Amino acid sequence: MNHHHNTQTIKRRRFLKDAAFIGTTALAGTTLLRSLTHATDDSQSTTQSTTESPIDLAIIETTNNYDGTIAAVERLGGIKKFVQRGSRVGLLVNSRFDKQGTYVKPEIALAVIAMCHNAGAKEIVSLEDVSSSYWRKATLTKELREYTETLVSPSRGETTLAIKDGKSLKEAEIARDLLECDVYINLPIIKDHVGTQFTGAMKNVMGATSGSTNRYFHHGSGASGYYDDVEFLSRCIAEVNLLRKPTLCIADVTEVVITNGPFGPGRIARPRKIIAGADMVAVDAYGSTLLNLNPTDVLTIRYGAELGLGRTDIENLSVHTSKI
């Protein structure tokens, strides 16, 4: 045991002292980012999200799934910002789903750990185990390969909770790894969802808790068919989330579908657009307008407003967008 975790760690030492050069190149394209956004964006640009009043939401559109993502980040100030020097990041991507637009792309996932690396982290939990056939969606270079195997699976278990403001929800079984890690990160693909009308970063949480706490989501109020009480369900997603918010929330709005989800197959809708955010409720609100919702008629967004979680006034943020 010890010779396999002194030999990861070997492995993840060596894999570090070239992640400076890695991170660089897996990077190079920001300071051109900066650039075009200068020559291309009106004057609010990007000077603003690092200088002057902080942006709320960064929302980016582009067919560059990669780059798209490290420039939504930099629009909020850059990684380092979130993710700091020998820390230990929890990584939640939505990846367990197979159909077009049903999870989040690989390039926005390799996008994050690579900034990760860079920032200097220690370690990155992928808190809801990512298979490798996930990985192979995306064309991976040697390097991102690399980085694809420094990821830790979860290994301290799940523990029970008490969740003090929970109405329907009392306490939940959640990975051990996301309320122990530095640094929180969801990763969420914004789409339909045939029980809740919609789900985002809030209900991505579900990863990350166990088959019992799910089972109590759908079936704690007494309905006995999946999606027989909502309003209880919506309501669970929320509370949920009480045990833990994230540091920082990156959501998929590229490709998705807009009926039959989370499962698809559905209808596609391309808005093409990457939301970056450090509050999950408001994330879920912009992309629920993209979807042709309005935030307070989703439930799990109203109550994740309720309970202080987020915002859904999103008319009041300060929100940056820009094509690149």
Contents of the next structure:
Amino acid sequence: MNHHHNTQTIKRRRFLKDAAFIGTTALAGTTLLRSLTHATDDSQSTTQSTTESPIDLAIIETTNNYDGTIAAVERLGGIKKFVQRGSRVGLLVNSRFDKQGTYVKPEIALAVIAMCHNAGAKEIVSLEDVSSSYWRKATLTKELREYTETLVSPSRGETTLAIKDGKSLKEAEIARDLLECDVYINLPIIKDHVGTQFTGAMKNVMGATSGSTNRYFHHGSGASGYYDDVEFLSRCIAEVNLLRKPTLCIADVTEVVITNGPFGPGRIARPRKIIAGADMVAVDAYGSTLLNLNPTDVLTIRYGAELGLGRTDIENLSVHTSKI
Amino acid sequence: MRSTFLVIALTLLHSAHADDYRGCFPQTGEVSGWTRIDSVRTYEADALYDLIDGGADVFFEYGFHRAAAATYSTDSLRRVTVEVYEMTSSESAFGVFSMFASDAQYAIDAGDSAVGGEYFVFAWRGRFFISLTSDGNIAQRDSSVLALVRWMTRHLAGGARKPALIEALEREQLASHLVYIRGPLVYRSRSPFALRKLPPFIDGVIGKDVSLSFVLLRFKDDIAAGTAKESIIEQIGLTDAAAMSQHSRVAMRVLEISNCVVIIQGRDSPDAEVRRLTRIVDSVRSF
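What would the structure be for the form predicted together with the partner chain, rather than the form predicted on its own?
Now the full complex is given, and it begins with the chain already shown.
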């Protein structure tokens, strides 16, 4: 498969046309077109902001995950604000679980891939292997399946880097592609986690770190059990994110497990929301509230804010919410 | 001589069948309407992480032996995945079952105990915990799913025994749902009482009802229980000597009963429940 050829032949016209096939509602195509052409013309939208500052977080409530993802990015200023023509995009999708409410809906990942192509991305690299069975969870037309085939597997191996400000984590072995890509897009699912209580954008990076680094997260303090020292684990998760902040985070909070995470099966909540923002801590903080958690009670979020990775004071951010 | 040989051979065959828990996965056609679409995958020791990344430690905490999984499909349900976990004892298997069953919505007549929910069925049979999950929703008590689960539980060795404390608590009907715990992971996941440092305990029970929540933790001896009680009182922030917090509508107690510590919270004063718990612990002191 020639990925570059595929990338070039998927034109904007077809990207728009394809959207009409993927939506789960009859209005899929029309809502997508509306979101692209009238991004702020939504009767049910509100923006929490005291100034004319750009939107920090876009929250879209939707039953159409593909359209909702595109709408969320549009509210932030559009994909071209984040992805420049000719850029190499690294995509970190939480796709490895298979029970309901435990993985990012493939329609969300697919919408991001389509948007990146539309913005003229040269290459889209999956920072963690995505199995073909993942895409089978979505109903795709033949044309849309081509988008999944344009996703390039990570090829540059891992590299070990020192973490200058790390207190618990002095170095980490991480996918070289995550560090070297021009644009790093983090696609987590917000859900319960039996060990860390919560998982979202910050913890998702463990999908791009090596097995030995992940083992250090769990046992580096001398803990024998995987979750015997959650404080240390949470600090390591926060500190590894010092290596690179994402360019953009798009979190799936559409249908998520609120017990027995991250693996499931467990009780499902359906906030039907997609959160987009460049600030991974803010994305996690907002997401945690949808799970009825206090953001500062979640150690990864608290430590991330302490390290300056982002903000937890959602009330002071410019937050756009709308329903499509 | 020949008949003796036959008896021995049959006995060995039966033992081998009972031991080979993979025999509980029906072949295509053995349960009407079900097609097995892959081979039975097996997982031992740390390979469990391959089956449930991020969740294997829950099973290790209870006492895990081995697991197997397979995928089935029918015309009406797109596909279901069935996982069978063999635990180190029936109490361990019951513990895992009790944790998962707290998310269930209805009871099912299968195995030693079984429940169902929106997209899953959980069953307990002897040393085994069975988890069946679907891509889509499962109708309540779906007959084809029930047939599959019942077939599987019938082909697993029985000999179920609940922990003695659970049996005593169930007799008293103190809470609508009880989770049997063996370690800090499930405590943190299920307990309504957050503790930063959980003193090491042998096992315990988390009970929840409409107006009552309690945790009962069993320690190795009375001294360990006394130390744990002091630590818990400090962490929860109870300051008075009786370890009692009486807010407008919530009352909490932390108390030591023999080698156990109980944290109990109720809408009104939980004194009556405390007396019942004391009686239960006293009745099963050897558990």
